[in-house]
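Next up: a single chain in structure tokens, the form predicted on its own.
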Amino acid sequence: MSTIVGIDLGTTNSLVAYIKGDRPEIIPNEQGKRLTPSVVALDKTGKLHVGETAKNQLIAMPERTIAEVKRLMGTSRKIRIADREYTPQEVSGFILRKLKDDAERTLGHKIEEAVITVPAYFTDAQRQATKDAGELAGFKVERILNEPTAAALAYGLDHLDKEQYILVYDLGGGTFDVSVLEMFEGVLDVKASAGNNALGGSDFDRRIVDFLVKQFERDHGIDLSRDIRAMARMKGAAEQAKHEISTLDTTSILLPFLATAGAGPLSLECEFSREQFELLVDDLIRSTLEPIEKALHDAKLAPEQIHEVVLVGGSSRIPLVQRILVEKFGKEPKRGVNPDEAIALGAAVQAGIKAGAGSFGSKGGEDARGIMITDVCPYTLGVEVVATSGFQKMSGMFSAIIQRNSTIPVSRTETYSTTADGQSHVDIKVYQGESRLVKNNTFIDQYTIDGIPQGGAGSERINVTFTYDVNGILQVRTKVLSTGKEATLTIERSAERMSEAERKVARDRVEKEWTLRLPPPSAPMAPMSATGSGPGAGAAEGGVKAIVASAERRAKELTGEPRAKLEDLILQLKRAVARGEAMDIVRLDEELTNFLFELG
């Protein structure tokens, strides 16, 4: 049986996983880390870097580095890195190729197929761009899976015997999704999804950066908002501060030599508290309540009917997020699933199902059980029509055919009439969205059916059938009832999607640049500034000290096995720091952070 991997292509980090035995397992990258930064860079020699080494360059050479490309998927925007231009699909293709190579190195054989996850609220164009990126990386991508659905698969794996409603709250680096699911007898039935494709941890970082820019201007009278290097350094400091105040009440932000003036170099130094952070981002985090309400309404459930709230995405670790969910649902969110890894693990489960693995279970053997999942169409799909109000005709109106949150696969038919005397053809324009006006929705594609018998307005009737499958492929079929003439449009390619010729050029380009890249680096790409302008040893040590201090305070509150495990992790991390073992420091830092999160 060939291996199909599951991939979480994230805004901040990406992961790849596979089924080992009857359990999903994360595949580590070259540095032994489970998370690979979704960052692509060109060094000064023009060679390509992806992941950790690219992120190391982000602060030193921001003009040669790109991050958060996921937010540009599905657009026609070009991305400039140094002197080269790429499409979002190509940049994502580099990230996926890195994950592919890591998987092949670990498993010892070629990987040809992948299940790739996307936010539930991704549009058709964004989904197709993701599929393109996978193909550019050398994958066969037959399944695009919604991220909260994948997370529910990871959670459901150890709860197959339960009957309950769960709500998956997925707040990542760049997107927010919420899905409501029903679990029963090994079935995960998605009831509703909602979300915001432009909300995530990077937005919280920007609020902190704005705060720091104003702080520096107050202290020194200089506006740094147009200084690309200073802004990159402040973004790195903002992200670090955000992580630290999820476990600490306050942290220190120190950025030396941010600018120069007559008196010499100027630095930024300030205390930053959890209270300040919450004031900065309160409106953003509380805005997630509206999609929650929308999903609950569509699922026809009240908050008290939700048995478990499952947290997914690194930003779900923020204490304010957890507090508003306790206020909303009256219960503590579920902390049993690693928020960073749940989506990739669930994608691996779906990949295992696709590859023919019939059952999963925590112990295998007699405890292994089958698992099945249903999903929904996140957007309403329909066509543009001319509506009549009294004696007035209004064009540009949206007529829904498949309602949002319909279980997929699904097929629906609506009947329409000609609108003009002597009309011989009809333009079928397909849109997705929730507005009654097509101009406020997303155009997908169009085609024309002709040969309609000419007659008076309304004399001819036409059936329009939409069929939407589990991979997000929409087929549109029209039939003129009087003649039986049919026409069909299969929408596998949105207006923004690459043509086959463009895809071939991009695929060759990705392959060529990947082949010419530097060997897997063990040394840093570019020397970091001695003043601390990059994420070097000083920044890493500061982050470790903060998490150790938080863990030591937490240990004093515990007893028994939890305290013993926490103290053991603290001791291991301190020893790794003393010996300078970088890979162990990263691994133990992640383990300690995750354990603190699970303790609550």
Ligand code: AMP
Second form
Amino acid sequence: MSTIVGIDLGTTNSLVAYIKGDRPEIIPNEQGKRLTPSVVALDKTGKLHVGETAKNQLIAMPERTIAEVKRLMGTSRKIRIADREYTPQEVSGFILRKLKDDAERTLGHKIEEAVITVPAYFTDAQRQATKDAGELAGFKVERILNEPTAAALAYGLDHLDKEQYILVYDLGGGTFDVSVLEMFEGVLDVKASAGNNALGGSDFDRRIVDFLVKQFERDHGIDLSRDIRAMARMKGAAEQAKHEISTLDTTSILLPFLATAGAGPLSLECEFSREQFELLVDDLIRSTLEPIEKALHDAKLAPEQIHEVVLVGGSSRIPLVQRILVEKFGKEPKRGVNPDEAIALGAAVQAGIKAGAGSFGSKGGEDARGIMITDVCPYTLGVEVVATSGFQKMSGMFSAIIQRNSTIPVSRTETYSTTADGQSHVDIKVYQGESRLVKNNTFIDQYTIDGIPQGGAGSERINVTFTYDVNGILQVRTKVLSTGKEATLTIERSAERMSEAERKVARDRVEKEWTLRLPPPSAPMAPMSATGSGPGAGAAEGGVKAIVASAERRAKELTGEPRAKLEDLILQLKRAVARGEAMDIVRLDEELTNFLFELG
Ligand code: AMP
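Output the structure of the form predicted together with the ligand; the preceding block shows the form predicted on its own.
Below, the chain from earlier opens the complete complex, with every other chain and molecule after it.
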């Protein structure tokens, strides 16, 4: 039996898991860590870094580093890293390629298939892009699974014997999802999902950074918002402070040498309390109540009917999140499953079901039984129509074909008529959303049916069938009833999707850059020669240069031991920059900065 892995491709971190025996287990990465930062970087020699080492160079070389690519999935945005351009799929492909490598090393054999999770509220284009990313990494993507559904699977595994309604509250680094499920006899039935594709921990970090920028400007009259390196340092400090005040009442933020002014180097130093943080993000966190209400409404349940609220995602550790949930549901939310790991573990359970690994969580004997899950389409899907009322025609109206929260897979057909005399073609414009006007909904794709026999308005009828599969991917079929002419459109022609040829090129590129990432030190094989002057590299290295220049000036004023130590640090840092050793640059930069700070 081949192993299929389950992957949580997160905004901030990614994880890979598999079924060992009858339990899901996280596979640690090369560094022995369970979470792999979703960060990709190119160092000065053009070598690819994914995960921890990439995250480490985020501050020293932000232009050579990309984080939070998940936020760009499904868009046609190009991502520039040093002098190369990538699609969001390729960057995610690198992250998945690393997870594949880590899994293969740990399990000792090739892994070809994966279940990859996405936020339930991801659109069709975002799902397709995720599937493409998996394929670029060399996986056959067995299934695209909704994150809260995966988390419910992990939770359900240990509660198979209970009959209950659960609400999964999943607040991660960049997305928020909520799902309401009914559990009975090992069946997990998703009743409704809702969410916000663009809300998560990095929005909270940004609020803290804005606060720090304002404070610095007030204290020193310097606007740091265009200083990439200072911003990257503040973001790092903001995230760390945010984590600390999830357990402490207050913490301090200290960033030595954040800027230089006439009088010399300036540092940022402030106390930061939980109370301040809560004021900064109150509206964002409370905005999660709206999707909760929507999901409860669609599931036809009142808050009192929810037996358990299950917390998922790193940001669900924030005490304010837990407080608003207690207010809403009148009970403490549950954090039985590690919120960082629940999704990957659930994805592994789904992978196990796919691979036919038998029943999970079974205790043997009469108790033995499997786990089964159903899911829903979280948004309404339909087409643009012209509505007629009397003599008035109104275009831009949305006609729903699949209602939101229909159990999937689902197939529905609606019949439409031509609206003008002599009409020979019809444009099928597909949208998702809840508004009656298409302009308020999300456009998905369009195509034209032609060759319709011309007649009077309303003389021809056309069936439009939407099929939404278990991966959340839509197929549209049309049939002109009088001629029987049919057409099929899988939503994959949108600008963001790649052609088969482009896909092959991208796949080769991901594999090539991945295998070239560790050239032997004596024989650099990196495709880019080590000139280290990629566009954009300048600004961050400029930051290091500024520190070096300031340190050199300071050294001239010193004598004895401090001078020798400072000069040594300067030399080491220069060497690390020349070699392009990101990890060393970060470490030495920090050491030098701290030493300068100590010297005063
Ligand atoms: P995920 O996408 O589930 O890995 O969640 C990552 C997000 O959770 C990031 O924005 C983290 O900063 C955030 N996070 C992790 N731990 C904590 C914590 N203790 N307190 C607040 N936020 C956290």
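Quantities reported herein were computed from a predicted structural model and do not represent experimental measurements. Residue numbers count along the first chain shown, from 1. Here the rigid core means the biggest group of C-alpha atoms that line up within 1.5 Å when the two forms are laid on top of each other.
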After the core is overlaid between these two forms, has the C-alpha of residue 185 moved by 2 angstroms or more? no
Align on the rigid core first; then say whether the Cα of residue 559 has moved by at least 2 Å between these two forms. yes
Per-residue C-alpha change between these two forms, residue 570, threshold 2 Å, rigid core fit: yes
Give the C-alpha shift of residue 460 between these two forms, in Å, after superposing the two forms on their rigid core. 2.7
